[in-house]
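One chain follows as structure tokens, the form predicted on its own.
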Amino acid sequence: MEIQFAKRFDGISGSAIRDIFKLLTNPAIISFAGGNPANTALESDVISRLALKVLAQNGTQLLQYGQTEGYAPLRESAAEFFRHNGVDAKPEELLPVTGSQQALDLICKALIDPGDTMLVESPTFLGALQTFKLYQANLVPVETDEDGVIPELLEEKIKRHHPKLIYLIPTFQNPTGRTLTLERRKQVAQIVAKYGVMLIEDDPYRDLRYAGEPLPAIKSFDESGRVLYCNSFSKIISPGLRTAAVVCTDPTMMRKLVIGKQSTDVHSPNLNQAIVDAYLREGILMEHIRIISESYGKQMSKMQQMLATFPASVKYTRPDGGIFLWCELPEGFNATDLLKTATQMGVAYIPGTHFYTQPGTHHNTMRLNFSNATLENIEKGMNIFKELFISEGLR
């Protein structure tokens, strides 16, 4: 007798990053493909440092069952982090999460009922949308262009659709590389403040910034409180501790998610929160940023540099910060199909129909991450790629 899973399942068939992971066991593979960090950006030695120290001070405690809400010294030292992004939450209005993606998660638990309408941008992280998915959200994209999602369009769907909730990642965005600029995120504040609608806004990335002026967050302009701002320490301290954060300054809402979380994890590792709040208490973080931004930018410029040799079919996103680059080939070449050729030659990239809410479209698209790989290893996997597709007829 066959095991009948949930009907949310049906139709979902698990991160396409996770598992191309899987192939990459081998490390003469070059990848492009994770969202990873440096290994160079992950300071072992200042976590372990910080580990011991919270542990000295405060061990019996941090070893102990925790509070849902969170390690109180983190909400109230990342509260203040928030504040140089334009979010100024109080502490009781932030709520430490395992990692953004159970932000997205928790919100869901409180929102989306099989059939509701979601907004989301066209294309977005795959990750959401497997989350999304798995809640029967009804997915409708929002088109967008190099400055990240049209508030017009956005209104538009909003009036036809009448979505529950809208998922956008405005700086840097995965997996372009796009911006949101500073008059669309008033708009887009504007919208959702008219129209009743809640907003995810996912703000990972907006830190790594290596050219340009920092632009505040579109819940610095909130005043309705439908505005739901997460961000994450995976990219500017370790992915690993699976710290993040909700702002949340809707107290019914922020009850719901914290009901959710009981339900979920309890909460989040008393230790891995206590650690990010020691970085944040020694005032570190913004001098390890300034040097991790540094090294990505050379990154990016020399991806950016090797993409300027392929032919000029190839189109491909320049982003001030982040860690991803963006890239269309000409209608007809499938990148989809050629990722088991590069694995192959020993390159690894993401496919760009997986960022799509419709399977199967977009196969001439990809996405390239800079970030964990040396300059070296970026010229020589983008030789790679230009042999592979000049090979298969790419001018």
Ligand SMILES: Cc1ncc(COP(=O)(O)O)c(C=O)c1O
Second form
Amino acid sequence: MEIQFAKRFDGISGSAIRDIFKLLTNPAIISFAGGNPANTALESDVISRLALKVLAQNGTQLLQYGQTEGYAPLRESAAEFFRHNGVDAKPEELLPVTGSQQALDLICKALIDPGDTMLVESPTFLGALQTFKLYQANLVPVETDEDGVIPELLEEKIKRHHPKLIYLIPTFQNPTGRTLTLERRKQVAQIVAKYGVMLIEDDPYRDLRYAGEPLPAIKSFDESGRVLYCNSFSKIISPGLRTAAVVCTDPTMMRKLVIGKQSTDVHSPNLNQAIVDAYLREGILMEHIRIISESYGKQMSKMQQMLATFPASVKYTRPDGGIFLWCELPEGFNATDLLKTATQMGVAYIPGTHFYTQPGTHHNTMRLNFSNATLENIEKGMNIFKELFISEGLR
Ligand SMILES: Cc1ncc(COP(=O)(O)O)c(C=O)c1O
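Output the structure of the form predicted in complex with the ligand; the preceding block shows the form predicted on its own.
Okay, now the whole complex, with that chain kicking things off.
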């Protein structure tokens, strides 16, 4: 007899992406597919020094069970760090979580019943889409342009669909790299306050800026307590430490997140939280961000320079930061089908279709990651793409 799985898994296979990542275990393939920081950005020497330091200072407490609300010193140091984003939270308004992926899960656990409507940018982060689908949300896409989500359309869809929750990635968006303008950030904060709808502002890329001036978070304009601000140390320190935080200024909502987290993992690992706290307190993060941004900026420029040599029918985004570029091939080209040949030729990407609420659409789009490839491999990999596309008739 077959195992009877919960209905929430209906229609969720995860297989397309899993298959792509299986291919990537082949080291000969140049991968623009993941969302990983550069291996050279991961400082095992610094992390091992900090681990020894915090264990020597506080080992017994760190190895014991901790509080679901998080390691108290990290709540303070992360709140201080978020202040430079214009997010002025008190330590008790910040919940450390096991990666911001967990924040998305806990927020849905608190708010989403099967069939509840959520508005998401189109396209958006596929890991978030998977979480929202597991909570059986009714996902309604909101169109975006070069400046991110379009506030007028957002408001129109709120009036039409009465969503419980909105999900936005306003800075160097995954997958497009686009950034919401200052004016639109203010408008979005006003709209969520006006309609009393909750908003997830997912902001893991904001510190990876290579040009232009930083913009304040939407949360900095939030007087209604409706904006849940998620930020992560994955892309700027280490994804393997699984340390992120969600800022929630509504105490009732915060209580729900804590209760939900209790049943998920009791608390995030104390040792990892303490390492990130020590990293922040030593004041070394901004310098590390400066160093990695310098190389990511060069990698991004290299990928854009290579794209500029493609036929002009290939459109691509020109972000000021982040780790992704988004490409649109002319209508009729199928990036989903072409992936197999591309990987046989030695290069991989994520077909754009996976970033849409309705799979099976937008086959002419693709996401390219540049942070985890050397300049040499970017040149090599992009030349392979050009050769492939031209052999497929791209003009
Ligand atoms: C927009 C966005 N949100 C959340 C995450 C998950 O990050 P974390 O490692 O903090 O769980 C990612 C990772 O790629 C992402 O791109």
